[in-house]
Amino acid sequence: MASIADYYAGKNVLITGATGFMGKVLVEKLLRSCPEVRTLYLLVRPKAGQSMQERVSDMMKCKLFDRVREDNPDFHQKIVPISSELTQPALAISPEDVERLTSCVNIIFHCAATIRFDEPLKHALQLNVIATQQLLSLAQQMHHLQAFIHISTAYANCNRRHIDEIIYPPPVEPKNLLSAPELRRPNTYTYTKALAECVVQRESSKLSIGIIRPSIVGASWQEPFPGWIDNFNGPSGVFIAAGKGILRTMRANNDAVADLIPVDVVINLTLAAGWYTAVHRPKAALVYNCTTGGINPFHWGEIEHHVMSSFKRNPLEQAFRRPNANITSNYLMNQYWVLVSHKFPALIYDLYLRLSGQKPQMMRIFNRLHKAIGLLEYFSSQDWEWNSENMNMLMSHLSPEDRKTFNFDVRQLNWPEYIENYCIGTKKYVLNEDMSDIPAARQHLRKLRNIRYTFNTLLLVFIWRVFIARSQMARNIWYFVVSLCFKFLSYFRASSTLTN
């Protein structure tokens, strides 16, 4: 049987969402590991005053493509942008482009979606459900199509605790969307992704279809280099906020599994699933739960520890405070720390900015942070169990060489090393900070530590002068507490000496 790279040789591939995080990694991996692929057609819409050609050109200048650039400086000749708009009828693809695509495309990777949890339902339906329907209609016109791979999410069925690799009944019939009484999901993203799976399944008798369900997609593990990330979405923004000392508390269950999945694992599985779907043509759509929790679990409490440790070794520049975040599942405790560690410092800092003639901004930043974290609480406070039989089956069909080139075996993932690279990746690729400036960043943290010690000392003196020094009872209580502390220390030293 032909290898994965051999299968893609000479093939024409259509990719939606190619300018997004996962789409970029998919394009890069195809070009690097399947160098004989013929053409990549990318559906792109003009955005922010940029034409589709300019957007694709900017994407290809990204550091992500450095390895491809070294191997093949002319790789951009394989990329053909197609003007498209997912919110428009027939995806706003011109008749000429429709004719070109239907005459040559062999495989489709549908990555485009809105991933915002608070996206208005109407817009989320248009992007995640209706656009998928329209792309499927286009796919049915393609004369040489061999596989349609749809990127969903492991949380499409988050209303269940155990999730098999099957397509569940939709939360509401797509034709009844306008009269749907309730959302039935924690956000519009998971809701519309569940509906999209149903739409895809209904075309599985006419097309060879595969569905990939990644969990929380994070920075790259190995390819094209460790720690690549280019956005603030998901855990990346939380990590950066913690590293900057802005985030000090988050409501989550320390013992819950944080089902992070590296982006290169998802892409390797996606390409392997494309190969398998095209070669074996399964009778029904195969679903692949692309998760880590049931295979190589890592918990939110462990993530908190390793993220804090990493940012203390490799601090971010101009941190607001020293990194020191704590996770708690207790609502009242979390609200206390939000008040003490978030809102109170923000008010003081904004007062300082006002007095110095600057525009206050810290409270606005904290409000945005609390909103973002609030959207994540549903996923950081509970566990799910995902079946991964299809992923294991697919791995068993790969040759030893393909298992190495398209590695999606998360059992090999070393979590502390991955989190370290992830944090460094946010520093280098999201914030564009230079690693050579780490000594200065460490010096800044030492300065913040000294400021904190000074503030605590002044606060203690203030409390003494205002409350304790003026009351005989308060002084007696104070002396009693101090004497107890000294007695405890004396007992501890004596016990240590006897032990030795």
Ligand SMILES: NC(=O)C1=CN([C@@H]2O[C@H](COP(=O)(O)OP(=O)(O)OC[C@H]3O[C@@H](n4cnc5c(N)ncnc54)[C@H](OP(=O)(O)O)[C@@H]3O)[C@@H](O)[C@H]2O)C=CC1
The other form holds:
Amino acid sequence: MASIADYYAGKNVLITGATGFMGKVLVEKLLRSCPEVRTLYLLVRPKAGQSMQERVSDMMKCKLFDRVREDNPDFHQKIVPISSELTQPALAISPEDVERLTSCVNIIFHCAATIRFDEPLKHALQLNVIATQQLLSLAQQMHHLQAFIHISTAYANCNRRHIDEIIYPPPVEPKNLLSAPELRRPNTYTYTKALAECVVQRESSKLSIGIIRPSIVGASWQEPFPGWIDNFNGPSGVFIAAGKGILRTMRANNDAVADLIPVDVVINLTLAAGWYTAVHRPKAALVYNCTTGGINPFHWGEIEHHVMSSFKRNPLEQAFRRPNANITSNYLMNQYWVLVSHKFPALIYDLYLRLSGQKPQMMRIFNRLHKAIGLLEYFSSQDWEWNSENMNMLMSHLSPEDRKTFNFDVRQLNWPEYIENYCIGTKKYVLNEDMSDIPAARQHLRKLRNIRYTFNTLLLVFIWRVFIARSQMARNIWYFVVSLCFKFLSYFRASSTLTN
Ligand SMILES: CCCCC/C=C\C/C=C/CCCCCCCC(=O)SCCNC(=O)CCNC(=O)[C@H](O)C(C)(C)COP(=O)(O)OP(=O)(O)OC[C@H]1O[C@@H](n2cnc3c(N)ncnc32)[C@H](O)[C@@H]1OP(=O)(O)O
Ligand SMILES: NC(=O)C1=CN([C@@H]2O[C@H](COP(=O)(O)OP(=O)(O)OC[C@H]3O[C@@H](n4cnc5c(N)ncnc54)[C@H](OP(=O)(O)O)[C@@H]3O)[C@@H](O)[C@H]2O)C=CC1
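I've shown you the form predicted alone. Could you give me the structure of the form predicted together with this ligand?
In what comes next, the whole complex appears, and the chain from above leads the way.
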């Protein structure tokens, strides 16, 4: 059987969401590992005053494409941007472009979506459901289409504890969308992704379909290099907030499985699924739960430990405080630390900013952070079981060479090493900080430590002056505590002398 790269040789690929986090990695992997691919048609919209050509040109210049650029400096010649706005009728693709796409596209990867948890339902439906419907309609017109791969999410059916690789009945019948009484999902994102899966199943007659369900997509594991990440989404923003010493507490279950999946693993599986779908033409849409928890589990408590350890060794610049985040599943404990470690310090710091003639900003940052982690807590306070038979079946069909080139075997993933590279990646690629400045960042943390020690000493002296010096009761308690400490120390010294 032809290898995966041999299959994509000479093919015309249509990609939506190519300017997004996962879409970029998909484009890079196709260009680097399937160099004989004929053309990548990218549906791109103009945005922030940039034309689609300018956006794609800027995208090609980012560090992610360094390896491809080395192998083939002219790689951009394989890329053809197609102007499209997925929320518009017919995806706002011109008739000429429709003609061009329907006459030559061999495989479609549909990555585009809104992944915001707070997206208004109407917009989420328009982009995640209706645009998918419109793309399927375009796909039905294509003369040489061999596979349509839809990127969903492992949390589309998060209302279930155990999730099989099947398409479940929709949360509401698509025809009753606007009269639906409730979402039956934690947010509009998971709700509309569940609906989109049903639309793919129902409106894909004659098409060979594959559905990929990634869990929490994080930084790259191995390729194009470890730790690549370009956004604040999911855990990335939380890691950064913790590394900057802003986040000190978050509600999560230490023992719950943190189902992170590296972006390069997702993309390798996606390309392999495209190959398998086109070559084997399964009669029904195959669903691939792209997760790690059932194969190589890692837990939120372990993530907390390794994230803190990594940022203490590779600190972020200009940290607000020393990194010291703790997760707790106890609501009241979390509320206490939010008050003591988030809101009170923010008030004090904003007061300092006002007094020094600067604009207060800390409380606004904390409010934003609390909103973000409030939306994420649903996913970090519990865990799910995903069946991954189709992912295993797909791997069994790969040749030894393809298993190496398109590696999605998460059993090999070393979590501590991955989390370390992830944290370093947020420093290098999201915050654009230079690793050569780490000594200065460490010096800054030492300065913060000394400030903290000074503050604690002054607080003690203040307490002494205000309470203990004026109250016989307070003095008696103080002396009792001090004598207890001395007794403990002398006992401890005596017992350690005896044992030597
Ligand atoms: C140390 C111990 C840690 C242990 C626990 C760690 C992590 C626990 C978290 C669990 C992750 C679970 C996630 C599961 C999701 C399932 C996976 C999926 O299927 S979808 C992908 C995930 N989707 C998302 O993550 C999107 C979630 N985000 C949102 O919905 C929105 O961002 C928001 C949270 C509602 C906030 O919206 P808001 O309008 O307030 O802000 P913006 O997003 O517009 O951002 C404004 C601005 O700020 C920058 N930004 C965003 N987040 C952060 C951040 N955390 N830190 C710093 N800066 C941040 C953002 O880039 C914008 O900048 P600009 O205006 O310049 O563009
Ligand atoms: N990140 C994660 O943790 C996970 C993601 N997924 C799924 O993976 C897919 C990609 O996610 P991710 O890369 O993280 O998302 P991003 O937000 O990084 O990218 C979204 C992409 O969709 C495009 N898009 C959004 N709105 C429109 C529009 N109106 N018209 C045209 N294009 C549009 C964006 O283009 P533009 O640049 O113009 O905004 C961008 O290219 C999604 O389907 C998501 O559900 C699944 C599980 C986890």
